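Just the one chain here, the form predicted on its own, laid out as structure tokens.
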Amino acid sequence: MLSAHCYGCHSTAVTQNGGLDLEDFNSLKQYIINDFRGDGIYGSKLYHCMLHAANALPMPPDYKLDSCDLNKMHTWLREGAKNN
């Protein structure tokens, strides 16, 4: 799903000179820390901005993720994030 939505703009090859690179881990991990914000919304940084919810950069900016790529985002963060 990353590979799908989110390395067109934010992987290593791309965001060599600078920029938020999702493809390595050890970046990505900033990001997928839950709890990021005590608003209700379960989930990471990453997670709020797929989401396109409220004080949080929409990703991608162009159109909102369906429910099932928003699913799998969901489950891969409950499930401890693992980098696989």
Contents of the next structure:
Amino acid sequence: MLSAHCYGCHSTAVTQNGGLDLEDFNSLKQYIINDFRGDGIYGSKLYHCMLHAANALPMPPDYKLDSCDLNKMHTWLREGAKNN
Ligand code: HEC
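Form predicted on its own done, so how does the form predicted together with heme C (HEC) look?
Below: every chain and molecule of the assembly, starting with the one above.
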């Protein structure tokens, strides 16, 4: 899902000259930690961006993921965001 919707702007190849590389699990991980507050609830910044929540940069910028993709992401985060 990340490769379909995010790597277009956040892959190792694209971000060589700076920018956020989500293909790199360590940099992805920084955005998964549940310390971000948006819409009145704490959660991961990554997920808030995907929800287009208040206070977060909407990602992807030009459209919103469908609820199926968002559910998948939510499940993956709840299971501890394993590197799989
Ligand atoms: C059309 C290009 C584009 C796409 C597609 C895109 N992003 Fe971004 N994203 C950006 C830009 C530009 C920034 C701001 C500069 C940067 O950090 O690279 C950004 C920043 C971010 C940030 C940092 C937000 C912050 O406040 O620090 C996160 C997290 C993020 N994107 C996640 C995602 C996720 C997850 C996806 C896929 C669901 C995605 N992006 C898809 C262009 C994109």
